[in-house]
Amino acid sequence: MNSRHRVEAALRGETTDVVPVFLRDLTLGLDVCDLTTPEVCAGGPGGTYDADKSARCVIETQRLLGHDCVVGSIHDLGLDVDALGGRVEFPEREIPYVVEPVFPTAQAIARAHLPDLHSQGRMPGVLRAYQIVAKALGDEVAIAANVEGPVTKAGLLRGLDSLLSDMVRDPAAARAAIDFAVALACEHVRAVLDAGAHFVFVAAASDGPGIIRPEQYLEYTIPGLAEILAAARERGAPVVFHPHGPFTQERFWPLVEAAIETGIAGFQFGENNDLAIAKQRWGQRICILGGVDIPEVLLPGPPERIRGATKSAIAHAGKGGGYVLMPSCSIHRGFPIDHLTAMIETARQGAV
């Protein structure tokens, strides 16, 4: 069983031979090819996402590593908001971040459009990356599009603070916010399964109880997420959600249900989660992912404390099959690499 095989098997609830690992690299690879964020990452006026050095960093890492699953690109939250008039800081060894939202008023989303991914900005860019990638690694290792949920894109395209603020002052900014970003992971979605993606990832850290309330997860979570599930299905790939809080409490499950609800494959639970729960209330219904806790294990280490919490989160979900092991969150340039290997290694050992 190949790498892709094993994560496509665990997705579909199957056992595998070995647990399969997904570490959901972003920016690791820069480090890996020892490349600065700019000559990769940079695009708008004068600059351009460089496919190639991104998708060397993707399958070096890979090669370096040997985990079963990639991100078909160096990613980071910024992809949309240059395209669309905001601005993003590209630090010279440091992960890029929004300096300018795309919609600084309420006012601007009503006059957004939806950018064309295969002509503007630096999507263009990671397309090829992902097209590059998956000539070089697909047949073998799976590979996830990478997309933001929706309060998570809306966030980054109006500001965190004035998006929840909108929630409560004017919904239907808020709303209009939220619609703009579904409908702009949809056409991620559509587009990077196209480029050679085999399932997409719902990376959505502002959508879980610890940025908004449950009924707005209700209100603009869970239909959101329906919609990018629709625009998978159309290339019939899974959907995995990844919302941050700590729906293994009793009072967050019916959360968890929602989700599954849509159709979703699988659910990342991160940090402050219970595999063990998470595997006996929902491991016969979905694929349980998740694992070591980045940073109160993964990121301090030591390699030792790190492969008995990577042994403790296989034993508690990975019997039965349907697990994939992951980092409770996404990794990043300035990470450890023994660490990392510690983890992998550990999850190579054998099947549970």
The other form holds:
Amino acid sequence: MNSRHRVEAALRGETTDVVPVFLRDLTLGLDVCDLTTPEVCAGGPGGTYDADKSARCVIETQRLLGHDCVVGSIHDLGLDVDALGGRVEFPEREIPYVVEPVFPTAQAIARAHLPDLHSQGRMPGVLRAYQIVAKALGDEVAIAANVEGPVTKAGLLRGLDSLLSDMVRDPAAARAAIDFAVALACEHVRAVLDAGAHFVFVAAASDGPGIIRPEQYLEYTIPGLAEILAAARERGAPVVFHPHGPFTQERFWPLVEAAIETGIAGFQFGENNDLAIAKQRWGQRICILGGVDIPEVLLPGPPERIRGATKSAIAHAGKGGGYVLMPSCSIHRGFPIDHLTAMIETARQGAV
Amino acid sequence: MHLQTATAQLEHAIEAGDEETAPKLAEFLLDLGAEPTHVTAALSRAMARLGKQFQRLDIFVPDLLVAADAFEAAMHVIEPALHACEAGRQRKGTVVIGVVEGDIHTLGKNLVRVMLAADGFQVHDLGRDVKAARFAQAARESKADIIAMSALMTTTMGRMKDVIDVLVSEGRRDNHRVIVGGAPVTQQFADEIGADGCAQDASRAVALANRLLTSDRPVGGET
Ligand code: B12
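Now that the form predicted alone has been shown, please provide the structure of the form predicted together with its partner chain.
Everything in the complex follows now, all chains and molecules, and the chain you saw is the first one.
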């Protein structure tokens, strides 16, 4: 079984030789290749995005660590923002961030048009990186299309605080921002799958209890997720959903059920969740993803503690297949490499 | 309407995030002859209850954000009366708050700001992506008793130390208490960088700020 087969089998709920590992490393490769953030993400002076360097980061990181699944480019949360007129900062050795959102007012949303991902902003470079990675690794390693979820993407475009206030005070404005974000996310899904990704990963840090109300999740996130799923289905690609929040608490179970009903293949649980509960309740219907808490375990370490957390995650969720080991969220530059190695090596040793 | 009933209604308007009714009720209470501090106490009670509900995830971030708007609208109305009375002028202390440079996680900082203001602190919010020099300058200008910094990433939390270094280099470290917070921040980290304390959530941040201001070391202001 090669890495790609392992991930695809797990997403179908089948057993695998060893538990597949997906780091969702979005900017870690910049450290591995010792490149600055602006020279890759902003393409250096006068550039937009350096596809070749981005792809090199992904490929070399995979060769170094041997994980089973990659995101096909260096990814940051400002990829749509600058194409639409907002502003992104690219610090030398840190992670890019949005300094000016696209929609300072609710009215600005009505005037906006979706960007052409093949010709505007940094996305053409990102798509090209996916193509290079697919060519180099695609037969052996699974490639995820990393796409932001409805409230998460809308929050990046509008500013999350403004969006959350709109949800209560001006629901029509919130709806408009989210509809725009979802339409844009669907464009990403199509373009990135066409560039060689094998499945869609919906990254939704701001879509879940902990941040929004359960009824807002049902009103905004779930219908948006269903649209993203429909776009992925056009290309026959499965979808994994990753919102943050304590979903394995009994009162939030209906929120997981609602996501499963849209037809997702997998659900990645973030921090503060009990994988044993997840496996027991939903393991027969979807693939379970998740495992090592980033702020509590993976970052502080030490490696021995990471090995323990990895073993425990596999013990709770690995039995019978349908499980992908992941950190609780994305991995970035600045993360200690030996901590990631401890996690991956432990997964390789453990029988399922 | 009775004073007690109007007070209860004001608390309810805050909890419901009713930005229009809350200032009207605050004004009405003043017209009824209530002390301004009676009104601020009601506002604080309502916000403290919301803080507890948020800790249990019985309410969510949007609820706190709109409650904060209602709180601020009510405060705006009573501010002049508050300044006019002796008890009202005695604010607990001044806090300068912000998210460190390179970090855009604002939600936690906003909640801490709101709960500190609701507890009677004068709070200056510098926003997100705040450079070390800016923290130090704002603290100097406002004679802040407390500098409160938020960071949600291990890659940016080191910036908190930069702020303390600036204060030390300017010989003003003892003028301000420094508190830190955000998911990766631990007591050990706070100790290592020489901060005066850290707290895991907004309610505990308020308790920490109060504790620091009642402890013996003088803070706030002049060099
Ligand atoms: C929501 C979220 C986002 C949102 C933020 C929206 C916003 N406007 O705030 C978005 C999607 C924009 C985002 C972006 C990113 N994020 Co983020 N995000 C989160 C998430 C899921 C929740 C954070 C949150 O808002 N919690 C809710 C609030 C209410 O809680 P809180 O912030 O912890 O605050 C409370 C306490 O900490 C405390 N507190 C907070 N501040 C202070 C200050 C003082 C003085 C005191 C006393 C107390 C205190 O009181 C608060 C209220 O109770 C966390 C995961 C996590 N476990 O924290 C990741 C997380 C923080 N993000 C992370 C990352 C990596 C990123 C990105 C780099 C991702 C990317 N793909 O580019 C970017 C950041 C870019 C940048 N340079 O800043 C990582 C950080 C890892 C690390 N290196 O340490 C985390 C831990 C997730 C992960 N990958 O594991 N994120």
